[in-house]
Amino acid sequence: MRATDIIEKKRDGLELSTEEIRWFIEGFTKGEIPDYQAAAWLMAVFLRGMSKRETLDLTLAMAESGEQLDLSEAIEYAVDKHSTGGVGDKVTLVVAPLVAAAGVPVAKMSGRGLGFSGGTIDKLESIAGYRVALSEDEIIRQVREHGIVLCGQTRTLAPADGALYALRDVTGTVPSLPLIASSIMSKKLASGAKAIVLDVKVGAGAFMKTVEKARALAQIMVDIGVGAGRAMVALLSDMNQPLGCAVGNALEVREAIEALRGGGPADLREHCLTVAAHMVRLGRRDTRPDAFQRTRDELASLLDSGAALAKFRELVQAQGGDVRQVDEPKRLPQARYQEPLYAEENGYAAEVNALKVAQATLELGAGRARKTDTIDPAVGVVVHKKVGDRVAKGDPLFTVHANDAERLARARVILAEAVTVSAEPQAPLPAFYDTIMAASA
């Protein structure tokens, strides 16, 4: 085979064979196919798309490009979740211990954030001493002993994805549904999951701005999972406004602990219970018609009883974190400045723009504009109003947590444009827009 022939075939809109896709991905991963040819192939895929079969073949080739984690020694039927990212998305911090508290083991590998705010791993590193780098043996041992692991991704899982993404980022080919879906799913398949719950965000603060586009991406990923023999559920969730109230690493850890204590914002609790109920139902392979509702009720009790919080504390201790920061969240990093931003008129919140809030937190240093940037765990924004809430002049809309006065001033300018107040009552935004389930799920 020749790389040029494969590039030209896709350029002309023809379907690549399984063998051609595997050969190309293997050659690129080994360094035998240069970046410029891989970039040309990515652009051809971006312009011409991929069939359902091609997308599955690409995903499997990427998943098999490195080591694959075998969790069967510790977990008979591993369940995982993935979020396409969002503003204030601290869901994993609540869902993983909640699912584990229900007796369904969780071994989740998460990434660092690039963009508005930190990823799950960055948030966990707000806890002093928390170890995110674990070996495969450590992962297996910890999930066997504690039923839960939350760690960083190993470098050997799906290396083809990392190499291809670096090219996509600089060649204008990121917004390709087959490439997005194969990137996400290759890592999930390589990490040993047998059932996967996808949380696909929709709206101003998400990559997918419309329900239609989010549904299309979710369906492709569900099809990949089913084709690879996995049970799948995909949720389309709102990201027009931040999830919960806290946006920023230590602030989100603190809010997650509140949720694990049975409190926290209502939208965060609802979101976490929904995701967790699907994970537990899949993990137990419970196909009864009322399985979801029964499971959700059980999980609500685990939140309210403190069982989920106890599991989170166990996780933090197992990975070397300072459990005093779980017991007393005020010990988590705190910013030097904490300044409110007040409403200037009466009415109802018609918009709390998630993208604007995200841009403000990035300005404060809660995220990374470049991979080499250092995250400040203490900074961020706390949102005090949600769409539909009544607003009175002088009410606090946000509290800005900053360690630099100039950054704080710039963040305030951005946040001043984040809330739209209407004289007319506004309906709250839905938590979810749709659920896509595979026949086997």
Ligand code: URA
Given for the second form:
Amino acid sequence: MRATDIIEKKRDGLELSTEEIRWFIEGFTKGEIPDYQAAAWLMAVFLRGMSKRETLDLTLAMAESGEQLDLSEAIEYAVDKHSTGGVGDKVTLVVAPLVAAAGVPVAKMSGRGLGFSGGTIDKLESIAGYRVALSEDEIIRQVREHGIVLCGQTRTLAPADGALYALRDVTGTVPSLPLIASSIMSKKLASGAKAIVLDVKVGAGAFMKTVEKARALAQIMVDIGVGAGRAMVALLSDMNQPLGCAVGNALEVREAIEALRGGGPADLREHCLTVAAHMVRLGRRDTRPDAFQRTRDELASLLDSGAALAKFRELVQAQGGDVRQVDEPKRLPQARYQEPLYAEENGYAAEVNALKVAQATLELGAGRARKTDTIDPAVGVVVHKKVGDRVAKGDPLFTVHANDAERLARARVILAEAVTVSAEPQAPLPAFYDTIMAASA
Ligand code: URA
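In place of the form predicted on its own, the structure of the form predicted together with this ligand is requested.
Time for the whole complex; same chain goes first.
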């Protein structure tokens, strides 16, 4: 086979065979196909798309390009979740211990944040001493002993995806549905899960701005999972406004701990219960018609009883973190300045723009514009009004947590544009727009 033939075939809109896709991805991973040919091929895929079969083949080839985590010796039927990335999305911090507290083991590898969406690993690193880099043996041992692991992705996990993503990033080929779907799913398949719950975000603070686009992406990922023999559920969830109230690493850990104590913002609790109920239901292979509702109620009681929080504490201890910060979250990193921003008029919150809140948070230093940027765990924004809330002049809309006065001032300017107040009452935003379930799920 020749790389040029495969590039030309895709350029001309023809369907690639399983062997051609495998050969191309293997050659690229071994360094035998140079970046310029891979970049041309990516652009051809971007412009011509991929069939369902091609997308599955690409995903499997990328998943098999490195080591695959075999959880079967520790977990008989592993469940996982993935969020396409959102603002204030601390769901994994709540859901993983909650699911584990229900007796369904969770060994989850998460990524770091890039751009406006934060990564679970960065959030966990705001806990002093928490080790995110675990070897495969450590993952297996810990999940056997504690039923829970939350760590970073090993470097050998789907290396073809890492290298292709780096090329996509600099060749204008990131926003392609088959490329996004195969990128996400290759890592999920290589992480060893048998059942996967996808949380596909929609709206101003998400990759996908409309429900239609999010649905299309979700369906492709569900099809890949089913094609690879996994049980799949995809939730389409709102990301027009931040999830919960806290945006910023330590602030989000604090809010996750509140939720694990049975408190925290109502939208966050609801969101976590929904994701966790699907994971537990799938993990138990419970297909009874009332399985979701029953599981959800059981999980609510695990939040309220402190069982989920105890599991989170056990996780932090197992990974070397300072559990005093879990017991007393005020010990987590705190910013020097904590300044409210007040409403200037009466009415109802019509928009709390997640993207603008994220931009303000980035400005404060909570995220990375470039992969090499370091993040400040203490800084961020706490949102006090959600869409539909009544607003009175002088009410705090946000509290800005900053370590630098100039950055604080710049963040305030961005946040001033993040909220729209209307004289008319506004309906709250829905938590979810739709659920896509594969027949087997
Ligand atoms: N996240 C991924 O892992 N890959 C993409 O292509 C986009 C988002």
